[in-house]
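Take a look at this single chain, the form predicted alone, given in structure tokens.
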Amino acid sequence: MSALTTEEFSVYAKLIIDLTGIDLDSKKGYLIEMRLDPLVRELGLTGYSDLYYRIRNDSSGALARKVIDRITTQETSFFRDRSPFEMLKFKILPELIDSRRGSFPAGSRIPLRIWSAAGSTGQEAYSILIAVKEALGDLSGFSVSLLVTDISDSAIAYASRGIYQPGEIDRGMSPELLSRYFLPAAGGFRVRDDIRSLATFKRWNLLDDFSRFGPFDVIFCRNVAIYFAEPEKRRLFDRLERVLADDGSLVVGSTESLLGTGRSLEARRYHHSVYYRRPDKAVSV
């Protein structure tokens, strides 16, 4: 099949922006035809204007559905870049426990509501949980509740399932915690029934409304905003500080910031890791 023509990549920069929020640039031709070759190949189409036209045509979504799955990245692996989980265990939960017991009567449990915004296959997810565990012991005391988002159809549905092959363990996963929270399933590894039980899974856009959600007393969206191209980023920022609780906190990627989005979030230091909380005068709890 012939390469990507100039033409082409325009159309498919355009259809994927409008898709997803992902910026490519002109150098990234390369990327759209290997993610999207097998796809053009399986379908039996003469090329990628074809596979184009029959995305436009194809009202179900169905199809526009696979090509999501096959432009966004899935790099993930459990406690990535490690030091955000560090800061959720050791400094935002106990700040936010400690800022709302007074707020609770005695005997009632406290919330924690959390958001994994991007949760790709679920590794995300599942270390948020053992974080809090870890860092909580008994939840007993708490109403814990996770949601687990993502565009693609196949990383949701993987993130669900909670059973991982050796290799993904190997990626980020200590033998210890391998043994308390996971039990051998299916050739790897599945996640516990009491950590698994914690969070909901769902397909769902970014660039969609998702203001039903909130609020949430921790937002992980992290490696999301890089890939944005600036209006896109700057209305992201904008809907996630909308459904942050008062006294919650955002964390993003590594390379990412908040610095010039026009946010009113402050940015507080842990360690290596950066959150993101309202100035302290206008947290009530």
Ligand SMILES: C[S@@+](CC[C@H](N)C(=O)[O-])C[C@H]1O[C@@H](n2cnc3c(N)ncnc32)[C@H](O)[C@@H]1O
Contents of the next structure:
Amino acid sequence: MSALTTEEFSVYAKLIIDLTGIDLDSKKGYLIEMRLDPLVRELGLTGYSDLYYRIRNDSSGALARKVIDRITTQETSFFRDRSPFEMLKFKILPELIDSRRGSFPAGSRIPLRIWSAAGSTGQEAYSILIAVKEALGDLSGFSVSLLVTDISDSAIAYASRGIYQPGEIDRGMSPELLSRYFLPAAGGFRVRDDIRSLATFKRWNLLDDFSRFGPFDVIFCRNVAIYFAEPEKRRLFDRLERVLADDGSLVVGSTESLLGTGRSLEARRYHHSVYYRRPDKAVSV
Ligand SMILES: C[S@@+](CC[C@H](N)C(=O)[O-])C[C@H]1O[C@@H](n2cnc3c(N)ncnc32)[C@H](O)[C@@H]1O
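Following the display of the form predicted alone, present the structure of the form predicted in complex with the ligand.
Next comes the full complex, and the chain you just saw is listed first.
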């Protein structure tokens, strides 16, 4: 593996912030080398500078997307950290539905619009849908929709297939939920169609304007802001707040916090997890 020069590191660090918001500090040169060296070889290029030059001159953006695919960390698992999904099931959904019951005429379906932003390969999205189904049982009184987005082409394509290998299932999916929500397929397990059909999948960069996707009743935006540079993080939280319904809830990663970002959302605690909502006086459906 060839080594990245200091100058190459600086141009790549800037390129990666511009493309993704991800801040690689100078100790992460090895990460660029580890992840981009195979691409340099695959494309038969002379080195990192050659790759950079081609990215900048590729007006289709295809090469930049390949780099994004390689450079992003797509680590995820079913029911990751467990407690946010318990919180969704036992706190966020009951609270939301209680607040809405009175506002929707009897017989009409209560909308539940959920977003798994930076949903990687889909484990978070399907965990959300399973938690919703477990909490509500019969969904006929609700109009449930889940948008799953990620910047990575390959991650979002994987998510939309909804097929997972045993090693992925072993990371967080209980045998009981597996038998209830998956069917055997292609040496692994496929998410049942009635669950999968509640989701739509889209490649989307969180640096781009997403105002037209909202409003959302629940947003899971977990384990992505942690990689962002400070200004990009602030802007992201700012824009997430704007697409949150008045009575909506935002869930971030267990090591992330809106504290200090100047947001007007307030933190609420449920056991080991936190979610963010507008202060009570602002709530109206
Ligand atoms: C560590 S994974 C987290 C996945 C999932 N939310 C979870 O907590 O398990 C981070 C994801 O963020 C995505 N990502 C990174 N930068 C992004 C951006 N600017 N816009 C959208 N997604 C991004 C990556 O592709 C990756 O799939």
